[in-house]
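Only one chain is included here, represented as structure tokens and corresponding to the form predicted alone.
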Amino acid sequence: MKANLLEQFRQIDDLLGVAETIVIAAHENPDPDAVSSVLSLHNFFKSQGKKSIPYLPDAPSKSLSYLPGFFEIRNEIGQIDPDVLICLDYGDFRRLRIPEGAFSCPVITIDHHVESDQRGEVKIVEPGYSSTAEIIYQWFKYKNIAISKELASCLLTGIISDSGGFRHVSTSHQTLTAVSELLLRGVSLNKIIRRVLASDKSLSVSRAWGEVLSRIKLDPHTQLAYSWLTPDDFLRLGVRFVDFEGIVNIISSGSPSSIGLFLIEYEKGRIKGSLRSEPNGGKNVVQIARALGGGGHPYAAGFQADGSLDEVLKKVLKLV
């Protein structure tokens, strides 16, 4: 473990040692790493007798309801005066949807996205890790915490999801060591993989995925594979934003250069884009996302933009 990370862990312990009330927040439209990272800390703090408030600005996918503490997640902060605010996995502070000046307490950030608009008295930004959950695992190890089966379930969910089932380039020997040690706690690897990576989807969600995948187009000049969803699609198909976590990975597989784009028009004229690539394709998608005001990793990034689907697509194609 790097010396600077050990020093940051010590600083976190100093802040948390006197804290009684802690808010734990992650980003809008939360993916499994965000949800499981929030719940791993939430369950740990509860076991220490602290008042813990897990906050996500949007409701997470019900496919993650097996995680302990799932039904304790709040989607509104309300009137709270915490001693510490912990912000996880967010990349850009705006994605937390916490009003500026809402809290006067110290802020701790733990994030595996590249440096962007992260904030805090302690700011851990480590893109070399597979997931935010893996960094939290390292903090538990530093503290000599006896990780329970419940905590292991949360941590494994985040690691498996954000490593793409160990397929992404950020998977390292330390990732697999962490997974091996967590499996010793009796968690079912098969169950987590089914829930976060694959096929346990409702009929309506499966049909929606089929429609998105049937729309995939390949731009002949850039070799970008792309698909999209409109506001009318959401109403017609009866699905939610979080139901499409991971679909861009499949879209990218349709490109000879392994670069994919999924555009969601969640409101008229408001677009969210997800980009994926692989090292063999030679495209650093975080550069594209940053040019559009977003962020992420070299091979997994996202952004939000105003305009029509066609307008945003043309901007992305030009950047590619």
Given for the second form:
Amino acid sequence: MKANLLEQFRQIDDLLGVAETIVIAAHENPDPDAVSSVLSLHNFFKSQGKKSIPYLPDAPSKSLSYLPGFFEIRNEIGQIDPDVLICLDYGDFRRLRIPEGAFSCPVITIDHHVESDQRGEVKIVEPGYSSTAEIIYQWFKYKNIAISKELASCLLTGIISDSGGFRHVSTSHQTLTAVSELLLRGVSLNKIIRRVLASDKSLSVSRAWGEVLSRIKLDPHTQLAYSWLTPDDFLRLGVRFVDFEGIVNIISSGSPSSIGLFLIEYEKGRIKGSLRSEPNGGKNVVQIARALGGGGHPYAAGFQADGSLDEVLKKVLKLV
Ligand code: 5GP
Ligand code: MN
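What would the structure be for the form predicted together with guanosine-5'-monophosphate, given that what you showed me was the form predicted alone?
First the chain shown before, then all remaining chains and molecules of the complex.
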């Protein structure tokens, strides 16, 4: 482990030593890494007799309800005065939807997004890791904690989903060592893969994926493959924003340069964009996302934008 990370783990211990009430937060429209990172720490703190409050600004996908503590997640922070705030997997502080100055307590960040607007007295920002869950695993190891089956199930969910099932470049020897040790706790790899890598879907979600995939277009100049969802689609198909986790990977695989874009207009004029590429394609999508006020990783990034689908698409094409 890097000396720097070790020192930061020590600083976390110092801050947590005296803390009794801890809020653990992660990003809006939470993906499985965000949810499972929050729940792994939540379950751990509970086992230590601390008051732990898992907070996500939006409800996560029900497909993750097998994670222990899932039904304890709050989507409103409410009136609390924690001793420590832990912010996970978010990149940009705004994505936590915690009002500026809402808490006066110390802040700890654990994140694997590239440096953007992370905060904290202790700020772990390690883009070399597959997932935030993998960094949390390293913290548990450093603390010599006997990882329970419940914690293993959370951590594996985060690692497997954010590494795209071990396909992304951030998957390292260290990642697979972590996975192998976690599997010793008796968790079913097959079950987690089916849940988080999008093979298990309800009929309405499968049909919605079919529609999105059938409209994929390829821009002849940039080779960007793209598709979209409108507010009408959501109503008509009976699906939710979080039901489309992973679809952009399929969209990008249709591009000869492996560059893909998925635009979701979740409210009239409010758009969330997801970008993907591969090392061989030569496009660093986090640069594009950043130019639009977003962030992420070199090969997986996202942003929010105001405007029509056409307008946002044009902006992205220009940047590509
Ligand atoms: P996704 O496209 O799956 O939502 O996100 C891909 C990556 O980019 C994830 O690591 C995600 O956290 C990050 N990301 C997505 N949207 C945003 C955004 O609006 N701002 C920032 N800073 N990062 C984002
Ligand atoms: Mn993540």
